[in-house]
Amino acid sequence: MSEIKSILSQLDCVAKNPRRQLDMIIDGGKNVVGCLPVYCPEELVYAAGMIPFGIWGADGKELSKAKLYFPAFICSVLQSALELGLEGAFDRMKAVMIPVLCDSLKCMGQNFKAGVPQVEFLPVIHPQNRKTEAGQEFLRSQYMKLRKRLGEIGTPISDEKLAEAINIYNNHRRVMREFSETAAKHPELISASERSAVIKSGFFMDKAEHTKLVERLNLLCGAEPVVPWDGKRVIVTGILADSSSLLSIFEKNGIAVVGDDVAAESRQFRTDVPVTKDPIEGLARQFADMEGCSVLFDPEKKRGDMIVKLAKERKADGVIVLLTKFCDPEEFDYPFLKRAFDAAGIPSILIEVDRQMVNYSQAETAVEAFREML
């Protein structure tokens, strides 16, 4: 038990400290690269010899200098992640991946590069119509663009060095997913916040040198008893479920997460890289083979029926949707989620969050509200 705790102690503590960590990754030698929400290839960075970065903004950061760029309707992991980039904060790193996977992001590559010159602003072209021939190839050219300045910045890609990246990613996906399940069995081993922290920890870390870790706890969690938990299970979903502020207030009302479908959390392992000849290619069919994700071209709407499932699986009592602020994707999604939810007998709560939210006072009452309709 001691090393359980130990091990979520010290992925805890890379969460909060991710600033500390980056002086620490270059310091030891390695290049960083910073990468925005949502789907960047990480594995082109890591094949190169550097560390990918995960760029998420900054709870409570007071914004100053990116309102000189954004209007205030902007969703706050895109002004905040701006604020820090004006401060300097990512001077340390050799570029920037930004994807442009939403209208807010499309402005934020620009913008980066207009007010944080000294960094190098590498832009990720995704296609909509991801599942196409066209769509394909044209993100294969996208890749190959990438591919050839990040050698260039790092050391060199070759096809051996870039498929032994997408096992070392694959197997880190594995064993997150094996995390969300090990979670989910022992409510009261990994509280809501230590969960968060075990997955927001991975964007900090080398991948490989995470996998270990968690791992390591899987299996030290898998060996300890099933018991029963008094409280109440929920799945979560949306863009960002890491406020201390509000998974805290989950944890006073003896709520469990037990399954998440959140951007940056269970959406970027749910999906493996394909093993193919051209290494290239398994990237770019990972991209065509993801579900359920608010920004990507999803004309079924299968994200609502992928929630219903998870939650009969991992027998919640509820969902939580927490809404970014200002998320276009997200609001124009919840009425096709509420509708599923209803349609399954599921009960659902939508809760509005912000980076630059400090009081959840109303959330915490719409939280206890939700716990006695439970």
Second form
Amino acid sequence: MSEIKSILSQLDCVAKNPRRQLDMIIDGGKNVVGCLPVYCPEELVYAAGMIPFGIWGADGKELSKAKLYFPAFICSVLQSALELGLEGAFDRMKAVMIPVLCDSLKCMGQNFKAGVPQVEFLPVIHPQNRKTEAGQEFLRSQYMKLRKRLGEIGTPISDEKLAEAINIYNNHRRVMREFSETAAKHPELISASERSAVIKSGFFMDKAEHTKLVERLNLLCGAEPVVPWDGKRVIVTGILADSSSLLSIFEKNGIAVVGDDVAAESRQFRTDVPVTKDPIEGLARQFADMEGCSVLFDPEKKRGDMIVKLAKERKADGVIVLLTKFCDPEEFDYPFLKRAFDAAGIPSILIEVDRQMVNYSQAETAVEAFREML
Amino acid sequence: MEERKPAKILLREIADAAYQRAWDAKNAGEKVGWCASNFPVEIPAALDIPVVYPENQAAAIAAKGGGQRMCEHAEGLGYSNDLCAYARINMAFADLKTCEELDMPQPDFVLCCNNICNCMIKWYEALAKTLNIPMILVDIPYNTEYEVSEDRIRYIRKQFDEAIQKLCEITGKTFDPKKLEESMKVSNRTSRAWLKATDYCKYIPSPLNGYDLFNHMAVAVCARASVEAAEAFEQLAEEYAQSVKDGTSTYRGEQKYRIMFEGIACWPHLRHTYTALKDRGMNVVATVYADAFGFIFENMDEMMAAYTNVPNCMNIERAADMRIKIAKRTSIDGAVIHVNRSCKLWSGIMPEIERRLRTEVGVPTVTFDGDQADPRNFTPAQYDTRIQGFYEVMEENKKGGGR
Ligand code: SF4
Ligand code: SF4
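Following the display of the form predicted on its own, present the structure of the form predicted together with its partner chain.
Time for the whole complex; same chain goes first.
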């Protein structure tokens, strides 16, 4: 029991102190490459002997310098990430990778290049027609360019090293999926905040080390008896679900997160990289295999049904949609999610979230009312 | 000389005729598409497939005062009021199926191209899913480089073939490569004429009222592949040439200041935004549309590159260079920048573009908050105050021996 708590607090500490974590990794002799949302080919960084480091902004960051680049109606994930960059928080990184998966990310890359010239900007260009051969060929070509540059920044990337990195990452993904199930079985052991911290800490650690800790956690929790949970069980969906204020409101209301479709959580680890002879091919394939994400082209809009299926599997009482303010991709998906939940008879609520949010009283009232309804 | 209609009338007729043609086709049982403004028009044109443009309709609805009503309807359907107002208006129209300001037929398929934004993808996905119709996406990834790389050209080129094949399946039409060549030729001719006509802005005084371009632009983008459009723009250029000779202009009054208007027009407040400039003797002589919608290409590969080199698809260096080039060529005295609430991509790099304009062209700039189609995101008082301040700076500059 105490070992569970000790792993949880260790990971919580990492999740809360990314800057200290960054210094520790670099002082320990490793180079770091920053990775912005939503998907970066982290395996390439890892294979070049460097540590990929997640950059998803920061809660409560006061914006001043970022205002010189972004108008107010850009999401707070990027506003706060840019503010950090302009403040010099990434200066010790070798480079920062920024995809172009949404319009605001496109601007982010350009503003980063202009405002943070001291850190190399590495654009990550994904195709949206990702399942066709043309899209796959393009992605392989883009990944090859990144492979070359990352190999120059770190150490050259051989096929063997890349295959090894993919293996480490797939392993991490498997363990994280197991963790999500473990947390669903043991809400009495893992609170909503702890669940979030376990996942979030993975952005700031060597994946091999993170895997070991989470694997151990899964094992220890798995050995505990399953006890009845008298609170409510919910699925969360959105870009982020790491706000400590919000998570403590969940806890206060006896709400456990038993599964998620969150961009910074399960979407990062629900799809493995297929093992192929040419590892670049596998990496590109993975991008085609992903489903149900707001930033990936999907005219069938499978996301709603995927969440309904997850809710049923995890015996959830309802779904909480955490909509990141000013996030086009998520805002466009919302009407379809709502329709899918209603059709399946699953109660849901929409809570708008923002990294700059300080007043959670409205959210609190909404959560309380929702809880009553379940 | 035989009496002929002024080009501006011809252009309006071309725009109207495109809607009529789509209605006729729809009534005759043909399949009709909705098409993103920067989708390669050469494709539907080559297959002789009628399409209409939701962005175009949304702009017209907004200009006629229907923007707020339509936006609110979309919000009632669950679409956030933070989303692009063109998208909201169109989602409302897809739900209501009719609109008093401007109607158009419902689609049997949608043609999407994200070279202007990824918002487009989400919007057209929503259409395809709601209306249960096929969606064709030509994906043109945002270009972080200055030039268009080989692999991008290959990727886009293959998608052209796939799009043509899918369109044939949907409509039952057959593809004739000769017709594609023909539509490419016409489209080039139109673009050349457009560039030529807009280039008259560089004359002092300018023979045209720059606000006219907001109206003509739609034809340059959407009807490019038609001979009528090419002829109308050629005529427009001739008219401007004549005006230069005669010393006349479609701008009424003295042109005291030459300005760049950066961004999409504020359709719901077109008159207001215009009058504040006009009252102070400012004429718009520069917009990015002038150069940006001149799609010139000699062959297929160049066509792919041309579709990448559109305003919202280029990196910041290229985007700034394009504006600086236009500003210098047209000898602007200042720039008015529309921070458009609808368009994250356009507005999201504007502060940096503004700085580069100021330093490299050495002119004053002013920004105002607005929206291309949702009237609620514009405050007349803010606009007026900003324009007045901007005017005073230009006056000072002039006194101080500036232009
Ligand atoms: S996907 Fe949404 S939250 Fe993420 S960067 Fe884009 S706009 Fe921001
Ligand atoms: S205004 Fe901007 S966001 Fe809206 S459709 Fe046009 S390019 Fe896209």
